[in-house]
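Next up is one chain by itself, shown in structure tokens, the form predicted alone.
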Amino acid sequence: MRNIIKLNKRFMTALVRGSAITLLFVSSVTHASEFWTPALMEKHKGGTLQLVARSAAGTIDPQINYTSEFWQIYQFVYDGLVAFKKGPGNAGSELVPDLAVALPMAKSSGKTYVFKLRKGIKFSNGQPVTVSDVVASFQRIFKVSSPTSGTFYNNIVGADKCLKTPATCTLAGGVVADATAGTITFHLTQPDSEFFDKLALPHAAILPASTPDKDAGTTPIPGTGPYMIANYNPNTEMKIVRNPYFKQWSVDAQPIGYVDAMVYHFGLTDEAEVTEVENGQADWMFDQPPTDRLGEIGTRYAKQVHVSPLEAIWYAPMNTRLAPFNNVKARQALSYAINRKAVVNLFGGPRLGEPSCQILPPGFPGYEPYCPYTKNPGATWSAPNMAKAKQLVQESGTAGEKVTLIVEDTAVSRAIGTYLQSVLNELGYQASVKAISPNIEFTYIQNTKNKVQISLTQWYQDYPAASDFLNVLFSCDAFHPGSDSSVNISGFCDPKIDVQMQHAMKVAITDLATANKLWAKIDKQVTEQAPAAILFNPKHIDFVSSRVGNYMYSSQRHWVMSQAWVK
């Protein structure tokens, strides 16, 4: 899942000097029921939550959008058969039944699951949710070429045909509805230890069967959560209101929200965002505060800052199919040359980021510390090795090539991009930086038609499994030429590594420990091929207004806005 977090060194320094920086990541409370009770609802229900951001995040189609900015919204607008619990911290990674009555036991040696659909649930347009909607929703994943159709859902019987000819996708024999019994049966081509995780993602949201088989763009699609998107203009705002047909069926899966409405304003300057949060005109800003406002935030508003752990990477994907990065030595050269400490300082300093060379983040399943791209190769990064980098460039014969780096038009991304430009120039390339709106950058860098050589972006876990970084970002199935939904941005495809990834996913079904050791080896192999220069692992920060109460941070979807109150 792609995200955008924007911090800088001065910001963090100011916060630390404020001494009261609030590490409000909830550790003493571990149950969702402590954030939502009838008594709390009676006391705090009502009001409007005001959200601000520099830009929107593209389409609001939940089966296409792949950004954390909007996945935060989708968590209380859409539901799947399964959900990640609306709980604090790591409790937010717990799987619970959502539109399904229960999590079913696997049959047929792990290849068949029978879900029973809850009764009485309606979409926000008043239509009841039926098993036919479930079947149509999974067909639509392929018909709209969802970014994860080839990696998360290709294990469903019939998915192979759907991937080849999306328009006629039926998933015949793969997703079977029984209207009389109220069940939906999934038949898989092979067991999948991450099947429930994948069903809990927004791409598997259950939508009305009548939803058009094309990107919804700015047109809201009815959902089943406590809120619905009333209107959306990516240039101005998104209005979110209560779903009049919502009735709470599970506090863990989908609790009623406290506020009556949310308004997400786009197009503000950084200065305006800070001022509005400080004044209580806005309750949360998506972007980082500008440099000249950092001192006051750190000293006067520290209690409104929430810092939380995060499983994520900032990285620079390099196009393995375009010069100069179709040469592995050119890719490795850049990885050797980058001063990751300098990049971390541009992001916010060592309290908010840790240098890294490898794909998997620390603590993640399969993670074993590994950094070949440093002066002293080993477990961790220590310093750049420019001599080695220049040697590789000479060996590659790519010196003098023109290179354009694509970054988001944000202060931090432009700063890091300018730094990477200087590194590329020092290596002997003719580098330039092109900054484009965060609203379109992520889709732009995915599409091979744009011939992007190198870009700067981020990746945040969809769920805690090594495949969510390695298989999703660097497998052959994740590369879709000519599509805005090709999350394998580097176009990396190594059949030998692909076979190992498929094997690791099979082993995980019965022996997760062994599988994670296999993923550790795969992590090293992909890192050595350098389809991307991994820069650092970030932490997450939210800056909220003084009137926001009941702040809950989930490891899966970050701030759970529906559980915040403003009165």
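Source: prediction; values computed, not measured. Residue numbers count along the first chain shown, from 1. So that the term is clear: the rigid core is the largest set of C-alpha atoms that superpose within 1.5 Å between two forms. Compared with the form predicted together with the partner chain:
When one rigid part swings against the other between these two forms, the hinge lies at K539 among K539, A415, Q525, V96. Superposing C-alpha atoms between these two forms shows the smaller rigid body rotated by 26° with respect to the larger one.
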Given for the second form:
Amino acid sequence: MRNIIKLNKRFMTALVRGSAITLLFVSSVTHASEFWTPALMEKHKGGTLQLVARSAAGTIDPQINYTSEFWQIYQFVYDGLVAFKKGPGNAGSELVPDLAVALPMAKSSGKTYVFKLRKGIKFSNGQPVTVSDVVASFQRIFKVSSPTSGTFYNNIVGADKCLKTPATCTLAGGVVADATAGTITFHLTQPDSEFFDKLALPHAAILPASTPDKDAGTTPIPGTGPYMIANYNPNTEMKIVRNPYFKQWSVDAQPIGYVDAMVYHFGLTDEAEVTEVENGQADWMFDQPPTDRLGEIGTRYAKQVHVSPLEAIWYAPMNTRLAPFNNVKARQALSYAINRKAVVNLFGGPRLGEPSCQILPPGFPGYEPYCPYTKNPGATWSAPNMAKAKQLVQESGTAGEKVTLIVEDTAVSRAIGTYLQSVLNELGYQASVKAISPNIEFTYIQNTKNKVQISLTQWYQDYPAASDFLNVLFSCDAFHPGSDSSVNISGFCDPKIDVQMQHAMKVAITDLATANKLWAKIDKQVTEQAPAAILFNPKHIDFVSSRVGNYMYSSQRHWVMSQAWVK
Amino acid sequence: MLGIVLGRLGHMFFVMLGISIIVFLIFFATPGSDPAARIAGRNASPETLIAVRTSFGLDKPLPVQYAILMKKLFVTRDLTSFVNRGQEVIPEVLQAAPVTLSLVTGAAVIWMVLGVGIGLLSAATRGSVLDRVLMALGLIGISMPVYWVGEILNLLSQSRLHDTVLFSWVPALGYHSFASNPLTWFQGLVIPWVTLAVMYIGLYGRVLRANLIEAMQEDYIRTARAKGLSETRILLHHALRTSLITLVTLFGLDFGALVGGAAVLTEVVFGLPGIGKLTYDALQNLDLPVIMATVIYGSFFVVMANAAVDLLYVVLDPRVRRDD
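So that was the form predicted alone. Now I'd like the form predicted together with the partner chain, please.
Time for the whole complex; same chain goes first.
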């Protein structure tokens, strides 16, 4: 997933910031139960959270919206059969049963799953949740052409027909309900080790069967979480209130929220957002604070700042099908030459980013520290190796070629772009930088018709599985020439690595540990082929007002607002 | 008179048609602007992309797409945004219009009153220290970019001096609707009004002063003087009336353009969800339906304001009436 946080932050020297910022790290509490107890609830219930963001994130249809901005809201508005635990840090990546009674064991070698639905759960309109709602919800994923219908849910039996003719989608034989037993059976065309992860995403939210088969747009759809969206206007605000029919069934999956309501205001600049939080007019800002305000919030409001690791990469995909980067030595040369420390400083300093040169982010399944593109190759990046880089360019015979780098038209991206341009020039290329609107850059660089040689972009996890980086970004299947939706931007396709990826996904069904070892190997192999220069893993900043308590950061959906209190 | 009105309407129609075609073509000529992939969402499969392309009519030839867009905008009035899917564009514009009108009308009152006041005072005290000071202040007002003034006022009223007596009355940024609380509406708009008015006060003051001084040399003023009228009366009743013509022309153009969305920088700085902000956001997101709706709305206001100015000429200047 690409995060929609737009980092158009002003550039400031890292030295100044490095010394000025005394940002706090998230607390080391590891149990969800320490954030929610009946006693705490009694004490802190009530009040309204005021949230602000520069802009809204489009439709509020949970099966269509694909932005971290609203997924953060959906975590306490909608439920799937399965959920990521509402727990701090990495506990937030654990899968727990949500609307289903338990996580079922796989049958028929990983191709069949039987879920039993909990009884007594109601939607926010008062209707009970039934197995037919579950079936209808899965049909709806296809009927509304959900963004991931063809990539995440395409191995449910009958999905191929649904993708071809969405309007008549039945998923017959794929999702089967048994009303008397209260079960829903999923049949897959092939085993899928990430099936539960995909069921825990908002696109697989269980909605009333009566929900229209079109994008709900700005009309809220009833959900089952402790809160519901009361109304939404993308130009002004979203009002979130308690779901009157909510009864807590699992603290791990969906605890009751502390505040009575939340108001999400849209339309302020980043600067104004920071000021509002400082003034206590707002309790939290969605956008990352501009870098020129970090010093001030880090010193004067240090207690209100939370910095947390993000499972994400900033990277420069190189087109493996266009000169000069169709030559592996040219790609490796750039990877050797980049001073990742300098790039991190341009992003906001060492507190906000960690240099990296491998694809998987730290702590991710399959992650084993690995960096070949550094002075002393080993586990971590230490310094650029310019001599090696220049030698590789010589060997590749690509010196002197023209290279155009495409970046987003934001302060940070432009600054990093200019730095990369200088590196390319030093390597002997004739480099230029083209900055285009952040809203179209990602689709622009994906399309082969635009003949993009190299670009700068980011990738944020959808769910904790190595394939969400390696398979999604670098598999042959993810390359669609001529399409604006070809997420394998480098056009990298190595049949041998592809076979290994398929194998790892199969192994993961029965043996996750072994599979993750395989992914670690694949990570190394792809990194060695250098289809992209990995730059760093960014960190996430939450700046909250002084009245916000019980801050919980989950690796999956970031700040869990339902667990915060203002009283 | 009917002829003039019909002529004006025809004029307006052609301006709007021309603008809409140009905007539409520029949109599709922009690389990467094809909305299908953005509508379909990241990581969409080719099948999903095709389904979305068809459902939004993006697979049809451009002239057909243009016609459909116009039909949805004017006939069925159910044009929806590409970005905030499901949001109908016309209600969006209608909701933004009162915000812009509140901002621009308030600012217009300030700049007209102060602009005319300064112009009159300067002209009456021509050559004096007061005249020089006023004109210098006017020039400073014109020279300060509106977004800078806005940000500085924000910095003072929302941040540095927010907790002092001076600015503790200023509510949070954003629009506070008149219906829910007229006082907060007023308090929230005072600073944006001043910000937007600053430049125009200087401009109008300087223009009016020059016009008044020129008018005071005219024959009809000499006649008035010969009749024994007081200087104040001559200035206010004779010179000001004809000098206002230039001001009315300027006002018509400025007011029309601002209501049409030209107050964008002020709206962005103060987080006011008006027409300018709507257009700005739509351009940022390349949201074609909203861009089309706002530029057509904007051009409508510019043409309307021009027509109103022409009619005001007739009221203000007897010579125009004679020419007719």
